[in-house]
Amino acid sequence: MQSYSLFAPAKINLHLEIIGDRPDGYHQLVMIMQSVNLGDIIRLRANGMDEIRLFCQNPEVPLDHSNLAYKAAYLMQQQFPKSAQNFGGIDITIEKNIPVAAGLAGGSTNAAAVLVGINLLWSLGLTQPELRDFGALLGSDVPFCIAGGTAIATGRGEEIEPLPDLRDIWVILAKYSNLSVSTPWAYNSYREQFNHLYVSDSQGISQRTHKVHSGDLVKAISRKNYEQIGSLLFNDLEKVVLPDFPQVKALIDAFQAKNVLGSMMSGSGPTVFALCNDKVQADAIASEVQKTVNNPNLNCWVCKMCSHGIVTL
């Protein structure tokens, strides 16, 4: 039976700004998102049965309908019942390299890979915009994960506009294995504390969005000014996460003390990333910070920004 293997990159946020509430219960966001070449391998094959089966070597990954990869396959079965009947069920094997519950869109990028893979497996001929529309039904990060690279994401994250690629910045990702932050908790806590700052009118939302589009970070990305990119990192969710999780704040401080280009929490955390000029520097700083922190639960990964989302192997 035909099968496909796909590479599903993780993502970091270079900018995450919460503008206000949306009628659908989500937040109105403006984000600058970036793919990195730390990723999961997703293998898809028709199993000759009627069921969706998930396999993963990481026991933290759920293997049932709560997994976004499962939801992606089920969505495609519902959208294309004739193809689902012709090809039968699907085995999805996830080789998990992205840390779980880390603010790196691991679940979302797996779902994106399943959408892309089933499009190929069933010869559906869907375009990338069509796949992104399906991805938006699954989660706010899924549309970006399909295309990847460097992009501005607006709305609740599903509206994607590409930016010039960044390829030459090295990234250290650092996460405590025994520490997790609930994404709903982070956004709800922000709403409780800062809703007095929310913009609700369409003109105000448009102005705030345009401010990012025309802002210094986008200009720095266009000019490949890596020092300036590092100095302009921004994440609204740090305002609620760092006070409650001082380990995350201490980790950011530890990286900043090593004169990295910049360091910040990714998404809702608890992963911290630091930007470096080259791999030698990144490897050295990752090692130094691990020694300084001296906590066996701290894991570091050195990777590089990449210009793509889901790709076949």
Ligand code: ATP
Given for the second form:
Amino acid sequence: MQSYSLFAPAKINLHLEIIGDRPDGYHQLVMIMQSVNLGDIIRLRANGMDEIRLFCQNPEVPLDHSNLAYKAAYLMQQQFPKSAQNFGGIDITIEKNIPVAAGLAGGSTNAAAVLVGINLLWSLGLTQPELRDFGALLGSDVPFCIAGGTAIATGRGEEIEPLPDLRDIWVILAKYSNLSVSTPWAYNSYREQFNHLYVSDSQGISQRTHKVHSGDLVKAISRKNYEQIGSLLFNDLEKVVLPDFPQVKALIDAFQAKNVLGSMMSGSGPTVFALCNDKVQADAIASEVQKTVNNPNLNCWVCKMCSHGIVTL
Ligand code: ATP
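Show the other one: the form predicted in complex with the named molecule, since we just had the form predicted on its own.
Let's see the whole complex now, leading with the same chain.
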């Protein structure tokens, strides 16, 4: 029986700006997203039964209906009942390398891989925009994760416009294994504290979005000016997460003290990333910061920006 193995990269946010509330209960966002080559491996195989079965070695990953990879397979079964009948159920094996609940879109990239994989497994011939539309039904970050690379994401994060590739910047990811931040908590706290700054009229929203489109960070990305990219990182959620998680703030300070290109929290955290010009520097800074912080719960990964989302192996 045919099977597919797919690489599902994590993402970081180079820019995350909250513009306001949306009628659907989500936030209106403008983000610059970037794939990195730390990723999970997803294996898909038709199992000849009715069920969707999930396998993962990491006990933090749920193996039931709440798993985003499961939800993606279920959605495809609902959308394409004839193929589901012809091919039967699916075994999904997740080799988890992306830290869980880390602000790195781990679940979203797994869901994206299942959509891409089932499209191949069932020879559906869906285009990338069609896959993105299905992804948007599963989660705001799923559409970006399909094609990945460097992109502006607007709306609730599901409207994607590609930017010129960045791939020569090395990325240190650092996370305390005993620390996790709930994404809904971070956004709700932001709403409680900052909703007086929210913009609700469509003109205001498009002005704020346009400001990012034509802004310095996008220019720096187009010019591949890595120093400038590092100095222009921005994340609104730091305003609510850092005061409650001083260890995360201290970690950003530790990286900034090492002369990295820039350092910031990714998404709703608690992962911190630092950008470096080369691997030797990134390896050295990762181990120096681990020594300075001297906490056995701190894990660091050195990876690189990459110009793709889900790819078959
Ligand atoms: P985002 O950046 O999109 O908010 P995240 O990287 O912060 O996501 P995930 O790794 O997706 O967070 O995990 C968030 C929660 O989602 C976990 O606590 C876990 O219970 C649940 N979850 C569901 N499916 C998955 C999956 N395939 N991989 C990891 N976690 C999953």
